[in-house]
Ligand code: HEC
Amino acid sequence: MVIPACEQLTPLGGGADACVPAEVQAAFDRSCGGGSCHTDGGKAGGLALGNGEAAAAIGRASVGSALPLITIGDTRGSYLAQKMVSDPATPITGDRMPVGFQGTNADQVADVNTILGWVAGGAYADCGAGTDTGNDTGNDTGTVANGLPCDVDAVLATYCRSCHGDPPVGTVVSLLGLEDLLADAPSDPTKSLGERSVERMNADVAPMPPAPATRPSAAEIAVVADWVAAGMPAGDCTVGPGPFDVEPVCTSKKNWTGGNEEDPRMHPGVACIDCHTSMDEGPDLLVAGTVYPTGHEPDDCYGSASILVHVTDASDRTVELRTNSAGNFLLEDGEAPAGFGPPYRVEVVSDVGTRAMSSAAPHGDCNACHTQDGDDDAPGRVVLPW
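Could you produce the structure of the sequence above as one chain, in the form predicted on its own?
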């Protein structure tokens, strides 16, 4: 697992009153509470991780080890964390958690990373956990030097930062600059995040980036691997702000003005399926959304034309869509394979590369979550690879 460095983070206090961030609780609910395992009704191993219960595991003795269940700021000293990693530093009792873990399951991988990031001491807005790590190499404003060689930065930008950016998506890790790559990997403090990143890119099981994202070529991995092997010397590559680090703007300077006139270009940025359903008009859509060049474009602003969008359904069937002149991509029920349904894995493809969602989407109304400001943990719009 690739999770952030925590040697500069302030550990949380323990006990039932400690804060468990909402996204961490959601990960516990999805991956640990199923089948009445670690819930109030189940408490497998005497451990309940339901809402209002998980914090009580901080500092509490574990059943299968001399380690406490959770020590915030120390994954190696937390038995719960050791149960969730592929190479535990401490022997565990029973199977790896969560039950039935599959490294090819992007949702499970995201949940495990979220939980491990919290145990490691990561900062979350709704809890205020941790302190600033001193990493000021992120792409917050203007053009900045991130301390990386440009060829290394290009690989990370193409294949990693759609999740490990600022803000990170589906994880708490940012891979923006030299300090990030030099930091210890909490899952194995004997290795740097740079070393672990190379291992994950080369992995046959649970590779990075996860499916359906395109993996880097052997030559691209070698760029990062050779740099890591050389001791990760500093570079002077400068990078501009990421697509979510800019103010709201209609990049195309063109807006839809046709009201509710039926047209595939209508209302870019608006939740198409919700609108068609509530008004009981228009074609039945299974998947619909808009692709933009930046992350906070307003409703009715035209997006990016002629961009490929690959949508893979629960049965692993893929449909290729292309955005129209307004940036909209649409899949009508009658044009889809029979039974084509969620959860959907979605990737956007351009000449720059591929940008894939970090986890499967529960429905096809993309703009319902990918609003101007982002809802349901989306950082903003569906954006082009960068």
Contents of the next structure:
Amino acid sequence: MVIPACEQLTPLGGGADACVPAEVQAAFDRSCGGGSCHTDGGKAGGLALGNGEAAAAIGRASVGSALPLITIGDTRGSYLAQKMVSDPATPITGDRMPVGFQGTNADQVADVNTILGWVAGGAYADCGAGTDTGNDTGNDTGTVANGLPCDVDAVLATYCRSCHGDPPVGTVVSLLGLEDLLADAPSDPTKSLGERSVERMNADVAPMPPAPATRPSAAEIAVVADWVAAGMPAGDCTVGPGPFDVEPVCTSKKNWTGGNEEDPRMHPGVACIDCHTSMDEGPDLLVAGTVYPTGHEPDDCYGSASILVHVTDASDRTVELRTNSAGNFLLEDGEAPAGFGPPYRVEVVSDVGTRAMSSAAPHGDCNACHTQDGDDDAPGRVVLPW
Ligand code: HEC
Ligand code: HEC
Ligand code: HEC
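Alternate state requested, the form predicted together with this ligand (shown: the form predicted on its own):
Full complex below, order starting with the chain above.
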């Protein structure tokens, strides 16, 4: 993740620690500086967070607790982070922040994850120690045994590791292998992360994964719950390579050779909407993309036919699209419900299972991000459930 420089901030004696990445400040501005809340004018709780002021909260004493407001690298030692999590490790005064937080509000959830990830010590290229975490969204589990039974591993891989990967995104913990699940939960060291994972998957309030991500089914939760109840015995699942660990290959061995000939099978893998818009040709597509069997297939290579793609729009309406013989799926403007629009929640469904995008897609040109190597933090192609 590369964040543009945050030169607008004056470090407060904390050196690099006092740097607030632009993306994080934007999340504060949206979720905390609004209305008469934490702005210069209306410092609720004596605290201004909007308009580039979040840096002032680093290391500062809080009004509601003995904890400082923000200690970078320590969410449990940051009162502000504890005010934002669903089950704080420290008693908090007043309501959970941001005011009116709803787990179903994708924008709020994204802002909270951004802020918590920053407090947790997330790496930002422009703020000190940051290293570029590239496109690694935690799906690559490598080819080594991670100590988990395969069925447990599959649930965590599908629903959890886009955030609880290596490095974790917006959270403090990784859920990659047996050792991680046996470790104490930061929020409650009397419990293991395995136990907390089961509690949070079943939780009515603030479930894991957080909305709007697709939750595991009762049967999938039971797989993990039964294993945790049995004392988390080591499994011998040799984790095979994930779809994004596979070398670039055109699995279908079939390529589109028709150029810009009008055909819904055209240019699999290439950003459809971007080209139609810039050439001002072809139909108006709201959503379009290509599903592949592996993560890094080249442009114009045919993908997987007859796979379902569910797209749910900002008003909670879901359309079901099916890939054609080139692996392409598309939703023409004229065929969509009136006003169908982003952000979209998406999942790819096959007989094997579901692969969901945990964050919401800001627009429907799937292949624009899901390029061969992955753009905009995407891990690579839109792939089939493995
Ligand atoms: C979209 C990102 C995201 C996904 C996907 C996600 N989590 Fe989380 N998780 C978070 C964030 C952010 C926190 C910290 C805030 C909180 O506790 O609500 C968290 C906290 C947790 C905690 C609390 C750790 C503690 O200290 O008690 C557990 C356990 C957990 N997640 C388990 C899971 C499991 C199991 C899954 C998959 C079924 C999952 N999460 C999927 C973002 C995510
Ligand atoms: C490089 C530019 C380019 C890309 C990439 C592209 N298209 Fe097109 N598309 C066109 C042009 C140009 C036309 C109009 C051709 C014509 O009218 O002869 C068109 C027409 C179409 C049509 C109308 C076909 C018909 O039978 O009327 C469909 C459907 C379509 N594109 C789907 C897609 C999909 C799906 C993708 C992505 C997987 C895509 N296109 C990618 C340029 C592109
Ligand atoms: C702005 C860029 C962007 C767009 C547009 C986008 N995605 Fe994604 N997608 C991502 C990122 C980043 C991730 C990894 C993090 C996550 O899951 O939220 C991802 C993850 C996914 C995943 C899960 C990854 C995995 O482990 O297999 C699926 C499935 C997916 N996207 C499908 C789609 C579909 C279908 C569309 C079009 C409707 C789409 N995406 C549009 C950026 C994008």
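In this text, rigid core is short for the largest set of C-alphas that superpose within 1.5 Å between two forms. No experiment lies behind these values; they were computed from the predicted model shown. Numbering follows the first chain given and starts at 1.
In the core-superposed comparison between these two forms, residue 86 has its Cα shifted by at least 2 Å. The Cα shift for residue 159 between these two forms, taken after rigid core superposition, is 2 angstroms or larger. Comparing the forms between these two forms, the C-alpha position of residue 367 differs by less than 2 angstroms, with the core used for superposition.
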